[in-house]
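Listed next as structure tokens is one chain, alone, in the form predicted on its own.
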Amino acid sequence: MKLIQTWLFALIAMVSQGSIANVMDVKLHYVGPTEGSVWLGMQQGLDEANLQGEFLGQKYSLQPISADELVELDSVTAILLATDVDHILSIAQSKQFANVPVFNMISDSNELRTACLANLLSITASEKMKHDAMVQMLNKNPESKAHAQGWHKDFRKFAASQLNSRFTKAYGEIMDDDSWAGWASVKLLSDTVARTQSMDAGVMLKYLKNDIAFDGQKGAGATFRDTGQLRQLVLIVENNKIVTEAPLRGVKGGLDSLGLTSCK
């Protein structure tokens, strides 16, 4: 379903634009490993980003760059980041990236969500909704030696066992955690640009912040806090098993029952 709604979307909006003239060079400024999960991830949301950037006139590639390499630049359309909290602090806290989307994939400090920054956008879940996915878990199951995660090789609903399945295919791994974040993080970018048509960053940043409604196999419909936090479900896991996903059954709040929920 989802591959086929991707298809009308391009094949409306070739139709709304005519044929397409120019194409749109998509480039996403990186600071972070070039190996390993994350990596791995943003080049698997690089590959379908450029499929479907195939039938909407968009082609996106993937710049490595060191922070201080950065900060040089004139002109950014988006930083993507799998570095510590400092370095995150201090690039997201620059006048100079303001209104650029500065997305955190892969830590889950909870320092990250309570800096409240605008141009701050975090993938990955944080400590708190892993600590509160667990306290609903312990509620319900005292004896429980689970454990919080956010992704699992073998989750399936959302169409997430054919994500982890292309992952692996292409790269012989499985997709965890991070990887995840890596694929999602350039999805949402793709998805943003496929909407507004723009690679203006501050346009980006309001519509990541305002209108999106991400489907990250994690079920549709995830929206960003304000906060910068991806709501999105917490999957429970106990001997490298899913038993269960958080939000439990019953518990008030739904998503916004998984970590801090606001900066007011």
Second form
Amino acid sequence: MKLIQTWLFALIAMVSQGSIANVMDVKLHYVGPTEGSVWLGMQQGLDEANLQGEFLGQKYSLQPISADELVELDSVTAILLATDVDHILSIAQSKQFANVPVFNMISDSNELRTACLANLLSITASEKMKHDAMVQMLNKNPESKAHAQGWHKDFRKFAASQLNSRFTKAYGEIMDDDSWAGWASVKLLSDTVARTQSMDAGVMLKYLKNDIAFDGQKGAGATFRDTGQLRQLVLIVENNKIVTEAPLRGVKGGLDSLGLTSCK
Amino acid sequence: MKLKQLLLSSLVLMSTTVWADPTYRLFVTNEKSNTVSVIDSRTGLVETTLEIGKRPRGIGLSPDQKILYVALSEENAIAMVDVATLEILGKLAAGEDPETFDVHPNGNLYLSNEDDAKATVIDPKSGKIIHEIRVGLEPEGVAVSPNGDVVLVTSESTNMVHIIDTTEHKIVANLLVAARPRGLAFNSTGDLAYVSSEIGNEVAIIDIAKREIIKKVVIDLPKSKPMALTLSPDDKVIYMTTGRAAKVAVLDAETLEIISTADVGKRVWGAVLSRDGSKLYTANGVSHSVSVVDTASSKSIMEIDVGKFPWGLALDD
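Alternate state requested, the form predicted in complex with the partner chain (shown: the form predicted on its own):
Okay, now the whole complex, with that chain kicking things off.
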């Protein structure tokens, strides 16, 4: 009798503990290299997502898979891609993923923005955004020999220095455009899960496209354009030193002075 | 006669040991000058500048207002200054990268360690770190409730307010708020707290007993980046600094609507209100100045030059 009582008690305790914890297990599928910048950036994002998850009850994991394995899947929360333009387009256009957020993390190809696919989200700054940033710079200083990029190890404003320092502390590498994009992609997704309390791909896509104001540690809350591009500033860099940020002061249109802004 | 004198002097002695007369000194940390400006708040004149240590940011007074504490972020320490004599009394070990703190009614300091995702509790009497609490990334704002039962900590990069029970030093709730939460303030009874979100450009009200957000409003002010919050003595009005918007926004504490704004210096961060609520002092980072705002008229009535990148303020009034 006593034994049964103890056993029952333990069982109840186990069940109730399970229901209190109620941890969401969020798997993010990824196709791309499992070493190098973008991978380390995603790992940093994952560490941060899981710290938040400790407090709010989510556990995130990355599931690296091959392009062939990906097309065999039919139910996923989100797809993270560090592959080529043709592959990204084919995944975003495939029927089974029509309502799944597909992240183009690191390709700056304009083609992925002009395609205007409803489920394709581009995280890194596009070629045209960087080009427009340089046009603004050359208007101000025609002699400039600078170029534009999305991130820089010396970027300090908007708490960028904190992100740079914790990434370097954790992985012994400097944060570059690709590692920032990998980090931002995972954080965009964990932000969405935490705020929607959902892992449903459709709910996530809707939230990402319409409601998110993401802290990419690059200033104002980042939102997505109709083109799927994440709005963000671009850094003007010369001799590996940040000269200024685009949009340049006085340029009309703010962040939308950079790149393709609309699908119309 | 002699007895009377004795009585009088012992009375004076007693009152000074219990509560010092206010010095009316306004203390300002200058993040990039490594100094604290000491201003006579009655005249607006800078009395002296103290060489305090590397990257001073958070600043506050002991409950009896006799000791000034200054967080030295790049020395991993808290400096202690005698408010009356301005003597630097020493430094307390504070864990990695202390940014800001609040003082518990029992005298202990609760501080955020920005680079280390934790909150630290220091007993200044023993100089020891008595607790460490794991929190989210880039912890920033800290506020102890008026009765000391709970402490709130914001974590900027995890978008949360942590509610920490001060008897067990355990997190009892985590509230998700808009991006990059920074400033915190309790009302006088401690049943409500307010939190600002810099990137989300939002202010939210927390019901402390229910441990939930009961209202949130997006701030309708161009370039606004909500930072420090402070409440009027009657709890009716919130004064909020707005960073790049170079204004103090005066909000109705119930509706969170903007009642008025006051122009202050550029990149305004820290703020402190006089005890009677008549004047608000702000630290204007990029203008390297302190603005004095007359709260009755919502107008800046004086701008005082201080060191480079003033960050926070404390007032002994």
